[in-house]
Each structure stands twice: as structure tokens, then as C-alpha cells.
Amino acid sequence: MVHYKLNEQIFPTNGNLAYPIFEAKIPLGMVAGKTVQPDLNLSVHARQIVWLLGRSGIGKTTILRKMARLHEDPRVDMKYRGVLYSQIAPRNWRRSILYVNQRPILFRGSVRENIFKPFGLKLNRDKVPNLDLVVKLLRKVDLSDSFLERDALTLSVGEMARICLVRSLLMNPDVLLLDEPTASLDSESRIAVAITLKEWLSQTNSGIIGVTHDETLTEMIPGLEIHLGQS
């Protein structure tokens, strides 16, 4: 079963909020042709966060990957700004609805090269990287600007995770899909990431859908909690 719980925190917004940025109806599971969980229905508006909660192995990551169209499912019904996902090219979809993997993905080269790599893609040439903002974000997640010249593949998992988060925030997606963003972090770093996400959410017209077991996040950035596997 699915249980929905709203912990209200609405940030002031700019623009028309009559329609959500993103809507999804996702079948959660069937066994022997019988539904074992009802469909998941959710929407996210500007400056809103939705948490997907539940025990490990229940399928939260799979749900995020379906939302990002990394795991295509013809039974899924999704819309971005009112447009059916089938009418939007996958690469354009993922540009606006950005998935951040629980396992950080960095490439050979410096942290600077990794952070700026997406801006070199043809699809993102209208986005301009801002070094001052990079440094500001690094410091917010407890990393100094000296990390820019570090070999990305020599970093700890926790450092890599924060670099990937900084890179994702710089892309300024309309919806950020976060898969356990603090799983590899210590308590101080978890708080720093929570503060950074909360500030980003309050200063943009974007939304967040996140999977987490971290109560620090759900307490510091309250929103709609969807508890999977509960009656």
C-alpha cells in the first residue's frame, strides 16, 4: 500500500503555479496478474519537495529511474509541464528532469573538468558555467575550491557524491531526482547538503523528488512524504 503524508513547507514562488512541473502515475507492482500495490500518483510544483520513503528493496530507485526515463515502462503515465513524456525526446526530458545516482559517477580528469563536462555537450550550450557559483556551491557542501584541481578518481565516495550534486545544481534542472543523496556522508556533511538543497529549492522555480532514509533531510526540508509499502 501507499501512504501519503504532507509536512507543509511552501516557499514563495514566482510565476503561475496553476499546473505542476511534473506529474506521474506509476504502477508499483503485480504478482501473478494481481496488483500488490496501488499506482503511485504524484506531482511536484515549483519549490516543492516530494520524498519517497520505505524499506530497502521496495523499488524506490526503480521509480526514480522510470521518472528519468532511464528505465522505460510503457505502463507509466508522465507529463512535464502538461506535455506527455512520449512527445518529448528522452535527452530533452533528462535535461529538464535530472537524475542524480546514489553511486556517484565521475570521469578521468580533474574535478573542474568533471563539473564543467555537461556544459560542453551540444544540448547544453545555452547554459553558461559560472566559476564563482561553482566555488560557492563547493564551500556550501563542505568542500574547498582547491578540490577543483584534484584528480576526480582519487576522491572518497562522499566527496564524489558532493561533486556530483554540485554539478547537478549547476545544470539548474526543473526537477531534480535525488537517490539517497546523503547515504555516504557523515553527519556534518549531511547537514551541509540539506542546507544547500533547501536554499536551492527556495531560490529557484524547480522541484525535488528524492529517495532517502536520512531523517536529517526529511526534517530540514519537509514536504510531501510518500511511504511505500504502508497501509
Contents of the next structure:
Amino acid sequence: MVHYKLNEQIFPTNGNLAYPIFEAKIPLGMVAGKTVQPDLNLSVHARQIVWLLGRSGIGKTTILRKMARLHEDPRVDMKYRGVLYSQIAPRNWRRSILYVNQRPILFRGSVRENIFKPFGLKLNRDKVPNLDLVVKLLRKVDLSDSFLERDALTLSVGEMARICLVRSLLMNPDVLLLDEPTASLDSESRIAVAITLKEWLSQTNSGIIGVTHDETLTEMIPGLEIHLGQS
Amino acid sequence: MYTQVIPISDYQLVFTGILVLVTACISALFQLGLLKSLLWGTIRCVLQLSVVGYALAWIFSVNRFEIVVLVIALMALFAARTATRRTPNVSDFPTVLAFLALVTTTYLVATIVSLAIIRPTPWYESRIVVPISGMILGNTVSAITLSIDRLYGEVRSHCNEVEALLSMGASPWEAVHELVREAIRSAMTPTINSLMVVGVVSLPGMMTGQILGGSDPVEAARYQIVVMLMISCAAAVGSMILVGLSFRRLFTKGEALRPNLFHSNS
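Cool, the form predicted on its own is there; where's the form predicted in complex with the partner chain?
Now the complete complex, all chains and molecules, led by this one.
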């Protein structure tokens, strides 16, 4: 388990490059006010992936939701590029540290509308991706561009999950919080998704924190593994 | 020929006892267990309406602007308390917000109706404005109750979508505005539907009352047109205000969906 250490800042930097992208200290397993497990300490650097592993039902999803500030917990301590989370507006935080639900969430409308949904929001209006990139990404996850005009709610769960992943990658977050990204996929799409994620990691300066039970994924994208539920 | 009201004397009123008796018999026959409620209800009905009759008589004779304003505010307060009790989806619906929505809507719509349409002198003529406000309030209560209940219900059943939008960097408003639209729509639909069937399916209470009161049915119909349109306007304004005042309460300070949203008091 990696314990985060705050590096002493030597140079005055604008982008706070001296810090990891994301650091978190999250208390775990409080039962009746008593700590039964040590706190989860982790940090994510550019191009790094951290896997959170452990049995179902031990609260891995809740941890990701706390990181995305969708589940508020006053005991957590998180930093984005060295800045305390309370100093950052929730919507900016969430856009940079993007949580992707295990259940793919699509809205009424076409796949195209769904993929461009984030860019209709005030915060993302200047970041609209071009269609070429969209199509390239769709192909990478084994979907063709003919999907763009399809009704999003008629797709299979596996297709939906990949559409959601494409939408998330296009937002270009700094940290992607993935909750079982391959849970609803067949083995071929699993590999396509793993390859896509790996490429994304190596080409951007972003990081991933992932929850998974899928060994293909942890083998194809090796990273730091944190086993939860064992002390 | 239409101006004659047939007065009901106290003596005649006693004969409403026949109606109560019939109701009581049915309740007893089928053992509905409603006798006590019926008796208590009858007493309250007589008392309340008599008091209201005298109160209105006093208000009309004084006919002062401040009193009209105050009376409407009081009615809105009572209406607000009823509204907060009728929302199974909303566990903590503050009376203050309901009151604000109701009172603003009533002042606004009643002013429009009085100044632009009916034009009595003085414009705050209590004989016009108080009953009008009462009708606005009665209907706005159901509209705002529907809107807030629907808003909470929608957000609860679409919480994943709302959170997905928040994750994308949406503001609380951006995350729920589609659901807010649904909520306002559901509040407006009944009054708009009633515009279609009024007079065909049933005669509205006010128009019936006016006809019984000796008015020309044609005149009564004109008044009813004003009332119907006024009610739909009030439903729109009231639900918009209430939903606008309360959607932020679905979220925490940190712009996350409130976790206790999923508790209900039904």
C-alpha cells in the first residue's frame, strides 16, 4: 500500500507539477465509531493506474463515489494537484476526477446526443471534441460509427457501457474513476476496452483508479493493486 | 329577473338534517365506521362556514387594502400547511417555501385579474379580491403539491442520471432541469385539461353558485372563463416558483445529491 507523502515544493510551479495528480486519505470500515481497518491512502500520478480489489460489498463503489464527491464524507482528505478538495468547486472537481458508474447511464436520445451530452454543459462548452476523434474511439471499443444515430436506450448493456466509456474518455479527465468497466462485456470487448484504456493512459497525462474483479484487465493494464477487506 | 336570491332561513337550514340523516343511515347500514366523523364533520362544516360568512361580511364592510392583503396572507398560510401534508415523496417540505409560492402567486394573479379584467373600484374591492384569491389559493395548493412531489419522485427515480450529469461537471440546475420541466408540466396538466371539459362534463362550483345566487347564466359563464384561465395561470406561476425555490434543496452544499432524499414519509 502506498502512503501519500507530500513532496516539499522546491520550485514555484504553475501547474503544481511537484504533486501527484490526486491524493486521497479515506477512512474505511468504521463500525460503531471504531476503526476496524486502516485508512485507505493512495496517490495517483500521471499515466499511473491504481486497482482497488476485494470482495463485493465491501464498499469499493462508495470509495470511488467519495473520491468524486458524490458521496460526502467529512472525514476524507483529498487533494487535486496539491490543492485541498474543499478549495475546488465540486463541478470542476468532478469533471477532472470523473466517476464512471458501473451501470452505464445513458439519456433519452441518440448515441451522438449522449456522447456530446457533457459538452452541452456550461463548464465544458469550449471543449467539444471533433467527430473524427469520436469515431476513432468508437472503433477502438469495437463499435462502428453507425451507432451514432441509434437510439441510446435500445442498445445492449455491453454497448451502453462502451458508449459511456467513450463519452468519459472524450471529456479527458485527469483521473478516471472506473467502477467495474468490463462487468457487462464479453471477452472480446473486454480486450478492446483494456487496450483502449491502456492507450489512453500512455498518451495522456492522466491516471486511473479502477475497481474490478476482471483479471484480464488487471493483467493487461498492470498497476498498483490495493486489496481491500484484508488487514 | 335574475337578481333575486332565494334566502335560506335558519329554519330551512335545519332541514339539511335530512341529508345528514341519509348519509348516516348509509354509514350505519354498511357499518362504515364513519358516523363519528360525519357528526364531527357536520358540526365543523356549519361552524366554519358560519364564521367565514360573518368574517367576510365584516371584511367587505370595512373594505381596506391592508386588511385584504392580510387576509390573503392568512389564507395562504393555512393553504401552505395543508400543502406540506400532502406530499408523500417529500419528507421535509418546508411550510415557508409553500407559503412563499402561494402568497406570491395569489398576489400576482389576483392583481392582474382585478386591475386588468374585473376592474372594480377601488381595485382592491374585497368583495371581488378575497373570493378570487380564495379560488386561486385552493387550486394553486394542488398544483404546487403536485409539482414538488413530482420533482422529488423524478429525482429519486432518475438519481443515476442526475449523478452522471453532476460527474460531467453539471451545476445542480443543469443536473435537474429536465426533471424540473416534468414537475411543472405535471402541475399544469390538470388545470389545462379542465379547460377542455369545463361546462361539458360538469358545471363549476362558482358558476353554479352564481346561478343559484340569481345571476344571468351568461354573466356567470363570463366570470367562469376568467376563473378558469386565472387558475391555470396560477398553477403555472405557483409551481414554477415553488420548484425554483426548492430544487437546490435536493443537493448538499457540496453539490451532491442529498443522501436522505431517499427517505419518504408515506
